[in-house]
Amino acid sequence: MTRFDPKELRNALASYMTGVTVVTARAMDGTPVGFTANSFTSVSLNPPLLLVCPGNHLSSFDIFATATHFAVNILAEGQEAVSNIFAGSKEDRFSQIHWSPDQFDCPLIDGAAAQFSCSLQNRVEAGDHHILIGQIQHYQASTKRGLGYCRDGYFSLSRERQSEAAAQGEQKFICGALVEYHDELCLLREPQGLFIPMVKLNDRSGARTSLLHHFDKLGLKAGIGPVYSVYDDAENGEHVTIFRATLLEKPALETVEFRPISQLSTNEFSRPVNADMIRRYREEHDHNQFGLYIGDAVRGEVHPSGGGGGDSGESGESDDSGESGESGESDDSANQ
């Protein structure tokens, strides 16, 4: 048999487009697991059935080798963080996310582009992997385009067609702040979710400037410190600068909340660019050394600034494939 270099092996089968899922089910003793994956095929309409492959490296794996029932959740455009959180995070998973049980009692994310609950038709071993073929008992979709992975990160139809058109206008400039009180971080909230403070500029100039008189219209009292990160977003044609930022007084207002630096959950935010800062920002924040990232919103460089930091994408947590973080609970053909 031919013996191939495993990491080589799996940069090639990454060429490959795909969706990417996350699969769910329940331990006996009724603890939600799930795993990232893109190792999900439809199978059958009549009847209908769908397979996905869950490796043997899973710290979930002896559950899903003896479910009798699982669900597929297919993420849409905008669940980066989500995809991010069930391949590599060692926190509580789905403390982290809005989800509900299915019949089966098998976890659905929401805002999926589709999901699936399943029963186990059969098992097959398979290598290192385990190949479940499940039949569709109940499926949910939604208009939402879904998300995309190849080996370069994640894509989508969406982002790559706004992506052009803003090529093709004027770059917007735009700062804002993660701004600090004692070891909570001041945000606003809007329908889709948290944000930090933002504000459009004219021009590259006078962003400091800007930033306190949004603070000001914000009713809130804040002193700017170093500017944090740099980087282009080209699916909105912006080209951003954040600040890190000292609250002096904590206001009581509706429209403003306040977040344990800590625990902060990244699945609360309304944009992915602003999901993957926060995740960097708080573990940075948990040793207190502070980097400078420098680059677009998808890849780029931490500069370390006094001592800290160190080089990384924006989200601290994905690997080269930008899919498996460092548990290693990405569970794919081309990614494992």
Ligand SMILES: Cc1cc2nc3c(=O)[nH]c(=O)nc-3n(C[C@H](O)[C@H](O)[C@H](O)COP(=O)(O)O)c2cc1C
Second form
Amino acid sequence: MTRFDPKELRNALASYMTGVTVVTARAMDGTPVGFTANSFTSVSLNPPLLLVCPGNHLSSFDIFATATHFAVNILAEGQEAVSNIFAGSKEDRFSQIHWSPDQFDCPLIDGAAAQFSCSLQNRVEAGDHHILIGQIQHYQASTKRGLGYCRDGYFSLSRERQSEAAAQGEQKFICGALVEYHDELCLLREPQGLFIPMVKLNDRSGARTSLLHHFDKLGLKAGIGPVYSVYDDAENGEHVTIFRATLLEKPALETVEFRPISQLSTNEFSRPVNADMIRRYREEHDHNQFGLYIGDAVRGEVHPSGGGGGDSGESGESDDSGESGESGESDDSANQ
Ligand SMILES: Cc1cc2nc3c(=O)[nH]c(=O)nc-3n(C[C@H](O)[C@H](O)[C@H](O)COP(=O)(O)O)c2cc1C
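Form predicted in complex with the named molecule structure, per the form predicted on its own context:
What follows is the entire complex, opening with the chain shown before.
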């Protein structure tokens, strides 16, 4: 067998960037156990399978090597401390975090980006690790971004983007639309998830014209109605204006999906900012009464728009994506 320098080999393998998970289970005597793992991989959708690799160096190895169930918690940005606890702490790890048991009694960690409860489907001995293949029996997902890990340590996409925007000292102007067709919303399916149509502007002006060009490119025939939301997204260095729009005919495009507005699930959206706006939109659509949000990604105010569901254009007739940007001091958090 070829011998490699273990440290060098580990370094080479660590150039592969990953997320971070905490894998948990229960010992026979009921003690919760867990370790930090980046060997997580999604394996199959049908049946739903994933894998993780506990090493025989783990103090809990025997428990994982015989477990019939385990849980995988994908840590969210900001959970570096949780990762460190499960990678090193010698104290009782579970007394240092908030968690609750799943239906198999495996610990689910609060604030994780996603949690998967699994039954063991297969276990393969592979050198100094085991490969645990789990069948997902239940899962919960959020819109939080996962924490990243590479040779240099943890990283977070939000922080990277924030500092990139700050370094460039520039704000991007974005406009988008909630495109309705009767009681359905028209959404774009992209590899990262569902998005509403959005386009980058060169400057503050020409939002409606740019949006119409963008609709053309996407193959959508739509009319643009009033402004629905105007907010600064500091995390991405963006000033965003969202309009309501109405589709004139339903296109048969693979890239486009229609969802009943009353059943829109906020979990499906890739950016938390969109999910909050969608939640408000779903509620307002129910009452056929739409407001105008002005604020930022966390705090702002919904201004009543007066008219009912019609495209009255009361506050949105300007072709200017650079609304005043006043940030209301109300407690309407994150409801853009
Ligand atoms: C980011 C990260 C990823 C890790 N991935 C794994 C892994 O996939 N499998 C593994 O056995 N150990 C992995 N470890 C190491 C264990 O988390 C670490 O050895 C832990 O302290 C073991 O728990 P113990 O103290 O109960 O033995 C990882 C550590 C870090 C920081």
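Residue numbers count along the first chain shown, from 1. Quick caveat, the model's predicted, so the values are computed rather than measured. For the two forms, the rigid core is made up of the largest set of C-alpha atoms that agree within 1.5 Å on superposition.
Engineer: Would you tell me if Leu248 moves between the two forms by 2 Å or more at its C-alpha, with the rigid core held superposed?
Structural biologist: Yes, Leu248 moves 2 Å or more.
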